[in-house]
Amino acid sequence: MEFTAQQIAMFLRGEVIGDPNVKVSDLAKIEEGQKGRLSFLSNPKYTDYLYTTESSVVLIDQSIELDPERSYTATLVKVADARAAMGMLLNMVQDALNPRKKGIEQPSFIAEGVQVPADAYVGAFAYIAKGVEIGEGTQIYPQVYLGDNVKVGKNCLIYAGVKIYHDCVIGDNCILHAGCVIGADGFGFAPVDGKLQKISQIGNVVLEGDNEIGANTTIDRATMGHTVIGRGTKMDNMVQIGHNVVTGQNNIFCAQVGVAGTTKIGDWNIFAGQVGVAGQLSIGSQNTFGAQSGIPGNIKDGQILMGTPVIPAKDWARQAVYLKRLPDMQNDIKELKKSINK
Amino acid sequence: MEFTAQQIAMFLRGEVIGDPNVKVSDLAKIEEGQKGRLSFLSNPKYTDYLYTTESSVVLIDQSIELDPERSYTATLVKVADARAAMGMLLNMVQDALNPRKKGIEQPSFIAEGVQVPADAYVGAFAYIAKGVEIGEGTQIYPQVYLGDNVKVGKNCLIYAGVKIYHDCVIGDNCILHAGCVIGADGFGFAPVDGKLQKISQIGNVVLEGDNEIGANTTIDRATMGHTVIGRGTKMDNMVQIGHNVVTGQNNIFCAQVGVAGTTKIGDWNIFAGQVGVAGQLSIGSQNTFGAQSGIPGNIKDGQILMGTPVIPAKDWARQAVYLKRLPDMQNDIKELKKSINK
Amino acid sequence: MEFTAQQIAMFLRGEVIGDPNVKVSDLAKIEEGQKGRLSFLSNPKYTDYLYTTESSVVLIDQSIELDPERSYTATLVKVADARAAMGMLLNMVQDALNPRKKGIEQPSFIAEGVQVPADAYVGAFAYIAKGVEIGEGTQIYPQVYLGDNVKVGKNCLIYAGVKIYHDCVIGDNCILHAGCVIGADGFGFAPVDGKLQKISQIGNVVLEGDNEIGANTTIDRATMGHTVIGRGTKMDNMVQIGHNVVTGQNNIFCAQVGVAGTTKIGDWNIFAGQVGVAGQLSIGSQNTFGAQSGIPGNIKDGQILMGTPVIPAKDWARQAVYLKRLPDMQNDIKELKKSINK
């Protein structure tokens, strides 16, 4: 794989500053630049290091300005958007390395009737049982198990070792790594004749279509009816999502993120990692959640909050030095309380 | 499966408010209804619902009040505990739709000298190994794992990709969820000449029975001795168990919940979801610990706890209260010291 | 297995008090011990256990302190670090329990090319993709998958249903625990036209050496190079490590910690569990992070944090004692008010 300044300009849209002829073989993080290889500069705070990175060819933010007095060796192609170029171009790449699999590996457990289109693949030692469809271009990994009736959409990748239990749906385009595990029972009991008695879990998950769901992260089928990830929401690694929860579409979990039983949730919201949601809520849409926050109550849309009960991201800043004054304040009020009882 | 109010009523020992005769054949929530369908309300909270419902049957419970001006169309059939009797008639449905699978996969690992009963299941790609004792009824899904010695008992159900370490010992009629790992080891280094040298775990883990694990959730294996899981004690998705840790009974832990190692928990305590609890600890019998809560020394009995580190849920709100007024004192001493400067 | 207190003591280089003939052939703890079983003490809160155990055998640190006027039953052991000592006779046991594996059980995958060495293992549906290089005396448990080129150093121990993707390099004597993840893709999307782009991830995951991983803990991949574990790091359970990670030489991640992408760590830090750290950070060396804190900026060495922001231990504990204070603060605020006021 070699491409030219060029090709890649014509490939990206992009503008070329310098030898259009110069070639590329790999890619380098910009401060990491050696000679043959390509890299990306998006994020203003970088721009120095265009001007020692051994890097042949740069893709570079058309919005990024430039010291005149200073020089550099590289290419440079210029984008409206250097990261989502660099995007679709490791997608190029990605592809080149990880050629799409085809064909049924052996041994593998197809239950009678099952139809594995031709373009699709079918590792070692997956398990797909009765009633499963599989869409075309679909990729399943070695170890998956799919459990009765599930129903896998077009174009999808399922990685080694995923589960999904019986009746769930998963639409086109989607992505699910490793050790994930989509349809287990939500977790419900009720205390009778002092026990805990298992509430039986009959509903099922549907994934819309252009989800990612992280390695091992865990989505629980509904108790009655649809657990529901809209189309387009993503979701990193350890994300728990419990049972009857219902996301509209383009949200972002990030890591170890738990949202409770029958929670709603509008679109493009983003809970950064490690954020707990509680049950039964209503959620808007365009909210950012920082780290570690917990939401107790509803939320309307287009908030930034943060903390443990969620507060506006300003207010719980303001808070962090107010506590750390606590000492100070209290020896103010214990020197006034001298000055007046003088 | 169809059944009239009349079957369902002498099924859960209810009373019929309505048309006897009319039919089901489907289950719906009360706000979702539809003829045909069978509803249930237990939360006054919902009672509006049943005026609008158009599902043909609703389990009622006779704690609920009705309006006697407002109609509703549905069939009702009152019970004691609706939701309780909800579950009975989902583990029904449950036990319809999932019949119990018998029988042994092709190909499976069994270790030469294993019995597997006549009314078990194993599935494919399924690994027993050498010395595995199974009890009667047990259910053993694809792709589980079962180390050597390990021993599970009657009418188990083990979801598919469920890892157990050698010598752990699985009670009767617990459900295992995809994923979890039973019996990995503890976590314990002792720094020896400038290295992290790893302390061997050969104890085991003990799951009395009755006990209900979420997916991907990890209980590791005792140093010495045993982590023992008390009877009738469940756990969600994504629960950390260290080394050495011993419950009582009907526990339950929501997702996310870490307890470290070698801390004794009592009975009927609840964690809500992503709770941390220090190891070493004492911790009492029927306590609830609010959500993201981290509980740093030993408990007593019967509190209702939150924050970290953990005080009364009460004292927690107000806590909430109080620092959005900091900025508020901090003023007023200001005022207060220049009043008495003048 | 059974020796006696003199041959236990010459392993472990310590001196017999007592009689050097009574043998054990168990090992249990202190308050539980029997007869013929070996104990430790290491921990003087502990002492008084020395007085009633029933084992027969006690490695003992030379530390503690014993009363005189009080007896006790067992042989000591007396050793520089009971601890650690205890840790070296576990092991002993541990390899005589579990003796290494050998060969390959069938049916596996080996893809056509793989070398395995003679003395190495590779378990029944573990799945070995082409080009993977295993080295000698490693373990591969059943149903472990590895990608495309994966190198795995020798004598490592992949236990059951490990998953590692194409291209990453797991060095010597590494341990991974059951349903850990290495390798799938870091979490990274750009905006594109109303839609999240995925942005490939065409990096790897290196783990240098003398590794452990806990059960279910993932690791992502780089966007582009390496997410990076150093030599002698140890994790704990369901860990998660964002792409481009890098850490240095035995830090200690306790369970359920969460690290962001392209955070750079030190060496002998110490994360306790459900510990966050953001992205794109420089953490030094030798710091303790506090259970459930989260660290939003980058740190020096040597501190002992908590919180979330994290503040110095110490005056953690003192924040909370304020905390508590607060209504009596406002209180006294009022009375003030009021009496200037007069």
Contents of the next structure:
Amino acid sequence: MEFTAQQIAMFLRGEVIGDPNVKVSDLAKIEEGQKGRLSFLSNPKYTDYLYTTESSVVLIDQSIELDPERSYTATLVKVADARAAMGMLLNMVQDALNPRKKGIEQPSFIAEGVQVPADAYVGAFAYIAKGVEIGEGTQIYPQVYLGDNVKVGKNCLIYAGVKIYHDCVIGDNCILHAGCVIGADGFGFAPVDGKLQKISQIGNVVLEGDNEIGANTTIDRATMGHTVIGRGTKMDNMVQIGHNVVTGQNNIFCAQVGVAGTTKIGDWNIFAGQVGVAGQLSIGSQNTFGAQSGIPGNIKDGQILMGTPVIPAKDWARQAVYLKRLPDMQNDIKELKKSINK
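Moving from the form predicted in complex with a further copy of the same chain to the form predicted on its own:
So it's only the chain below, everything else dropped.
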């Protein structure tokens, strides 16, 4: 596919600075740009690359100030948010290169009475059990398992190898990546007569909609009631969500986050990689937790926290500096003791 700078600007409602007729047919990072390619610039730290890149067109934030003393060869398309604009273009390319499929491939198993909409897709070796409901436009890729009475909304993408256990509910516009498991048993056992007795997990999992669940992520079903993932929440690969966890909307869980059972989480939180959250907690809204943080207690709203146990990020940074200085401080203390003894 080939587009002119003017066509891109019209699609993104941007302003062209330079040759509106220059054409691009591929994408590249600005530092690796070549003729005929489109790049974007949203972080001021990378502004120097604008003056050296060979890309033909660069999407650029309106907020970035250019050096009038330096020249560049690319045609610019100024937009309010270059990163978001690039995302829109990538989505357009994705839709063009990988159009949605339709129909039912064989061999696959679809239980009697299950209705597959005409514009939906079921890939080979998929297993769809009795009572399943599938929304319009949903794509079910090969080797997906949908257990009894699973409900899948409209326009979902369920990639190869996903397993959704019985009675779980997947809202509209969800993306489930390969290997994720929705609705496995929660981790529940009780000591009885000298051994661990399994506690049956009879609840389910509900994804409210517009969720993206990363590859090999697991969300456990509730012991009773529901494990709920709020609308718009996004999860990276290998995240573990325990039984009866309830999250609000638009949370971000980066890779290898673990949330123990029955914890309640508000809206718009960011959990960086390998954050661990203890069970039966209450986490507020609009918090950011740094990588490898440990959360053992309740958290209010609007904080930036790091460390184990978590403390304000500024305090954690000071502690990190002091830790590096501990050997020198120890030597200083030894010398002071010697002086005092003398």
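Source: prediction; values computed, not measured. Numbering follows the first chain given and starts at 1. Just so we're on the same page, rigid core means the largest C-alpha set that superposes within 1.5 Å between forms.
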| item | value |
| --- | --- |
| Exceeds or equals 2 Å, Cα of residue 331 between these two forms, core fit | yes |
